[in-house]
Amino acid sequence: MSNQKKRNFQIEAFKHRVVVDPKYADKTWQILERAIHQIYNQDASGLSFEELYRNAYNMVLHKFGEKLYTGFISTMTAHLKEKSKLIEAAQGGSFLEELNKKWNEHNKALEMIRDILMYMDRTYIETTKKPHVHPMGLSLWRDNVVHFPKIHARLLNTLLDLVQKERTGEVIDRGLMRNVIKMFTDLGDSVYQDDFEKPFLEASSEFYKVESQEFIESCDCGDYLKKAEKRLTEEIDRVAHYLDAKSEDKITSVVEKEMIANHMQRLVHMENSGLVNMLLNDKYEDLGRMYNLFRRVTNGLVTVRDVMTSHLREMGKQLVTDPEKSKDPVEFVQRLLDERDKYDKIISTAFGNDKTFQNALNSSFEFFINLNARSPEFISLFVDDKLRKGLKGIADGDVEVILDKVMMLFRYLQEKDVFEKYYKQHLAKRLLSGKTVSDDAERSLIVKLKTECGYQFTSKLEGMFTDMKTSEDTMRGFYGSHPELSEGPTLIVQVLTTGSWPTQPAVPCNLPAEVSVLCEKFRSYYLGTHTGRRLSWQTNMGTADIKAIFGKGQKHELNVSTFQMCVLMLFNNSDRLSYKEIEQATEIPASDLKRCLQSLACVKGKNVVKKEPMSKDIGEEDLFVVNDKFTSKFYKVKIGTVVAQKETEPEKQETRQRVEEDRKPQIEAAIVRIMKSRKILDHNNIIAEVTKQLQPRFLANPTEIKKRIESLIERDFLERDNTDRKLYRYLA
């Protein structure tokens, strides 16, 4: 096979020309034209589509494609002009129905004609780049029906009238509307947009402009927002039922602009019903509606947030600067917590836990809490109240919630070191008097403070708990080494490390002989077991339980302070004592002694001593006797010392002075740390960086920072630059 020669085959053309009947094209077109008429007249049942297709095929094959294409256009145009007259003649409500009917007929006819002319569509039209049959049929409908002068304006007005009727509550044929609107979209996006959407949006804008003005003049803010929300829902529903989906954003933007954006300021500030009224009256539903509507427009939430922040700051300012509301520290802090809970609920319920609103709430609280210089003290007093008695019977989970709320307020404080000072004083009193409700709660709060501010903040507080535990072990050792002391008075000593506890001046006091002997024995034992230590008695911080027998043999156990014990024990040897005698015997400072006697003689139900003459104040000429008629339904009677809960003005000044002194080394340490890493820095940058570094503890005063810089220059830690006096250099 491989050796056989390859043969080349060639097909030769016909030797004679094929002659086409000159009238072939006209005859064939007449057949096709007649068929198109029958299709439009809905009389196509007798047509052979196979034969019609072949005729169209042959016309294209014999180069009569142009004749076929122009003939199809002219025939269809003639039919559509007839249809447009019929549509125009339709009256009232039948106008849209007639249009829809003719549109459906045209679409059906167009599909049949496209099938017949399919070969022309694939070959001739592709080659000549003319519009295909179906798009051409749609264009012809657009030009001869939709854009027919007597139909065009009437169609648009009819559609807009129906939308208007629906907006005013009338029921319309939504199915018919959907079909007519779909006709626009089928004719192309530009037809839908130019012939319907743009005029529709303009008419809607005018409608809502007028309606919103009517509403805002006659409704309060809550009702207005309900109406706006309803309109927005209606428009979205309208799009879903018969408009193009792409129109949703456009029509909602119109409603948002006319009903919300243009009236934002008036709505939020509306008297007796605006945003502030909603906040004051906990109108969660209205607030949620306002949030959801305003978030749809530019700067809507910014407007709501700004008004809320302004209101919060004004309300908070009144709360913390009102002298009446600052009288009771516990109530003061509780009001702050209540306000915080209220706005937390508003933000979570109505504002979808929006972070920007949370931040605004935090910044507002930080602003007004620090307007009251006593806020750190009051928060510490609130904690003191809760940990003394306020948490009794409360579940552990609820205790944690209260402590977390306290920590939240603590975070707002700019002067956290002031809180630490007061907290240490209050904790010391709770631990020493054994009045803490729960050691777990105390430790839990210290852990939270440690997490928030670091180990340095709480190291001394933890040291206080360590001392209490060590003291228990010390007392067991003391009584173990002195078994003879099991009879007689019992002494319990808490040995406190000086650096961990609040510094207290040692107040002189002559203890009763029975107690003094015990104290000396303890001193000998303690100094014998610990070398290099020194003990000083803090009698002003102690308590005592003493047994007393009154007039008719009535026995009571009195829980008193060490000073009160010293006074009462004097009456074992005397029936009547003057103020001067008591002062001389006890050597208690006058201010402490007067408070002590006041609590023993002037408090109703606790007056175990009688004063002559009877009055609320203690005078230096007063006489005191045991109140033999004293009675109480309790065997154990606690007699407190008359003392102000809040600090007096001198005490406050003293605390402030101690805080300022404690800040100096911290500011210097921060300056040295910064300069050690930066080597050279100008004055303004040092101030900024020191302030930033110390912010977690307190807000450093620029004047104080400048003084500390001067002090460090004097001690050769820093030096000024020779050329630029505002520039500092670190000296290694």
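Numbering follows the first chain given and starts at 1. Take the two forms, find the largest set of C-alpha atoms that superpose within 1.5 Å, and that set is the rigid core. Remember, predicted model here, so these are calculated numbers, not experimental data. What changes on going to the form predicted in complex with its partner chain:
The rigid-core alignment places the CA of Thr531 2 Å or more apart between these two forms.
Once the rigid core is overlaid between these two forms, Arg305 does not reach a Cα shift of 2 Å, moving by less than that. The Cα position of Asp592 differs by 2 Å or more between these two forms after fitting on the rigid core.
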Contents of the next structure:
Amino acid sequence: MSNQKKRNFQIEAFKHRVVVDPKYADKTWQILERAIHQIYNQDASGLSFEELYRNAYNMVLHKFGEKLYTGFISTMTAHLKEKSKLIEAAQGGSFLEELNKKWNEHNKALEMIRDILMYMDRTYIETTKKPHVHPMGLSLWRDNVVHFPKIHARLLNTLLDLVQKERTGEVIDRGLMRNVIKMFTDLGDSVYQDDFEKPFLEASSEFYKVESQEFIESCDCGDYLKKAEKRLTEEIDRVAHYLDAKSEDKITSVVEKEMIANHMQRLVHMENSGLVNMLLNDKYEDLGRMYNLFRRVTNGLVTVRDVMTSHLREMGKQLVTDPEKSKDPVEFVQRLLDERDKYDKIISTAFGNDKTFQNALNSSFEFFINLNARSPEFISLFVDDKLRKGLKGIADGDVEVILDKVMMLFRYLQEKDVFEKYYKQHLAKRLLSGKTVSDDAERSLIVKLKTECGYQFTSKLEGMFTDMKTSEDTMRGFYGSHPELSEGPTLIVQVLTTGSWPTQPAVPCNLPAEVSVLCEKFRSYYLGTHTGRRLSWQTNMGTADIKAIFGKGQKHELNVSTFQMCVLMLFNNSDRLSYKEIEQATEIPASDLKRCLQSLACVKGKNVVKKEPMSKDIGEEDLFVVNDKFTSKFYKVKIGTVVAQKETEPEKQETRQRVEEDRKPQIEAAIVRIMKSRKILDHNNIIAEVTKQLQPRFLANPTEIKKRIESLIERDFLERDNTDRKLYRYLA
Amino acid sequence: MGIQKDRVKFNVGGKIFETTATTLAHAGRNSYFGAIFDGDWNLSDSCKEEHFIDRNPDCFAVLLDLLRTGYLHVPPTLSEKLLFREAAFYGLLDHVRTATRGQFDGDRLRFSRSVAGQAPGDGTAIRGAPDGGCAVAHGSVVHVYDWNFEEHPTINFDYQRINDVGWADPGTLAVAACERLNRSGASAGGLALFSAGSGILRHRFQVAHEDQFKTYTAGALSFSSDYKIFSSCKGRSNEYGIGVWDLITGKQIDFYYEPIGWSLGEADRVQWLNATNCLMVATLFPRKDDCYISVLDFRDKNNMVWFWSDTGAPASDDRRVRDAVAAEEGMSICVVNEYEDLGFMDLRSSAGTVRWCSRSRLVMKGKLPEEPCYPKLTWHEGKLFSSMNDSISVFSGPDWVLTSRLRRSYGGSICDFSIGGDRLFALHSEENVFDVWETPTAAII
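Taking the form predicted alone as the starting point, write out the structure of the form predicted in complex with its partner chain.
Okay, now the whole complex, with that chain kicking things off.
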């Protein structure tokens, strides 16, 4: 047992649970609380960051995170309550300054407190999902200062008052304003929106409602728009200077609504200063302003465009239907081009080349140009005029510009085939009389027509040019093979392909012997080189240059038509001829002969022949003698034929008829093409498709299409369906 | 040579350190050093004085080195735990975390550590958290570990059997548990959110059928990127289907009732497909006799846009599907059978047939482990991971070739594994051990 007694006692120290000083938490918190006070009193220079950080760390480490967090909140709340009292006490203008000052102080303090409590922010707050120190500090400011009952309304009113003052022209402290607004945005978007933006927008809306009413009563449209624009830029400026960028769209839409959208109709239709007035007086600046402002509101541009379109249509309608103005085709077309240029300029300078406006312009022109059935003829005449003489001395580039403009008008035409018809006639005259100024210009226009309407449209026109070219070669060949002909009169023949040229009935006449011999020689030469061809002489289209010596020996070269030459040559053999004698000798049809004699005898200054008795018209009993006293300043004298440049009424009818006639096969071809691919089609669809297919050339008349369908049925191209009479069937 | 102006002197626990403000700037504003040099504290210009910090100087040296070089070197004499605590004090934990682990790469995983716990076996699920921690469900409790494998308080849901867990966010864990059968009222079982740090119940998701709250058993769960949570639900009176809740409000927003002759409520796996905004739901053998895999579209009147089942296949067929995962890039669903054969189904064609990859059964050659586990699949960043017995295989490329195999012969078969926070966690079935696999940081040069 002694062994047992000898056993050493081991006395273990009683294990105390490690208990932290029960007052530890309170003590530590007191240190931190004092520090927070010092920070708020801007007395932080004596504080040790290391000590405070470590204390906060230890509190969290020893599970006093909750105490630290609530302590921080209550201390900060107490400080902010004090501050809000100070802010509230500030009088008048210093109110905002005081608020801003305290806000800056709070921000700085919050930053420092967050630094001290960083460990709590990371661990305790993270795991408990409570608001972090910085957002917490902001919401405390919001609840205790911004939403403090005695500050809340006063702050808003002060801000709105300042904005109002600035709107009425006073200068305000924008920097202070910016800082205070920045406070709202820092506190969160919802605070900014609810506590400032919404009331601000409401106040603005009210302000502009009153102001726009005032303006519209006292200003004309241009001035009103200037003011609206100024207000708009002011508001954008305001946003840039001291509001949140997200407010820009909202405030501009308020201005737009109150100043523009609500008064849109009234502005556009304003008497003596509205849109129509601006258009008439080329007020590009005002128009541009209107465009830019109206663009901002829904339906704004639609309103402007509609008014412009209806004005254009009205104006155009007057232009093309006024009988006075359509007297001179060149003037007529020139006026159309001028209108177009004017509106082109408006759209490009004021309306920012807006596509929808360009479309409106085009559709308006298309509308009224086709109101006048003679537009195709006039446009062709305009081109004729330009290509005859008008382009002399104009640079190539400018020629292109004019031609392009003409093409623009051409595009508007619905009856492009009518234009083609006239163009062909006019081109033929130009080519045969050698009056074209520029071959390049002619060809360039044909290329344009080709790109616009396709090969088919211009193939005949191109044929005409080819004829002119081959005729030159033929003449060279003819004189080459007949060297003896270099003496005596020169004959120039232009061989025209039938079909390419506008057909005119060949008017026969007896050519003078000298000429008819030459003609025979040419005929045999031509038929000798080309087999299987037939030549017929179109004497009514020819010209001649003849030399004449008058009574006192004055020598002149007369440029006359073939008919006139025939008549004048008769006077080589006799001095005095009666109408009847001339008619017998030349066999020129009476109407042509009369016109020809009229131009020889009755035109002042060009009357190479005297008529007895003297009168304007040619009678069957008249006598003609050579006018020996004829004088002229020029050696060369051009004796024109009395021709109506514009078509006379019967001629017009005739052209019209020819056009209608030409359309028939085209319509039929279109019908057959469509039916061949569709096999079966009902009446309405076929009309629609044919109209669509022929659109680029002309506007097909539905009754005409119907007639063509019937004709095709008669000729067994189509048949009506047995059961449904509205259906047509293609017969292969 | 002028005097360097940004020199800073520290006295840490009695040891003097000198460094520069530039080096300390690497710590970022949200750190002790960031605050110290902020203008408000008027400390930056007192560079001649030394700043005293009452902390461990050895750890400070390591952390200072981390700020200087970007690399963490822990001397063997220094405890990692101590170092991490010091890092937390200075607000440098994120720096330490990124310095210890490389970006996850399935083919460059290295075994990092084994973590053993006291719970009896029977692990049901392991889930890696976004920050590198993990949650392990054992029977009716969940063990939660932070990224540093410090264990947090365990989570239990009235000690109900837990079917699945998932991370709603780094601090919040969703737990799906069985309902308590002999308890009425809305207080037992189902799906709930817990604070990962404290283990406190945050929110219990409720299911209402015809405006009446009912108890239910929550099975598998999944989250969508727009803050919704999905779970398979088994009600008491045939109210089976998929419940959908809003994670922010906690309110139920939808319930997809399972059609007759189909299975949704007992699903083993639900997976949200970001690319198509659909949910894949799979009920697998042996929970049911047949497998049902479907894809649900909740936007358009709850439409089942794709489905597949092996109903009618003989029970002896060794191609019963044991797990399924949607590989989102290929728009296909990958399945695995008992022998780790992979099969694929195309989500774009409605006629679902499994295209089996006839990979040889490398693993099955030889002895069968005593307590086999069914294979599990995971799809992560274009790679397919599949567990079989005690190893995990990694498949890559369009033809899914085997590129790596992870194996540790301790703890028995792998009953579940998961990837999260740049780590792979594998839970073993025999011992309560889970393995952590990490990708090493890139070499310095």
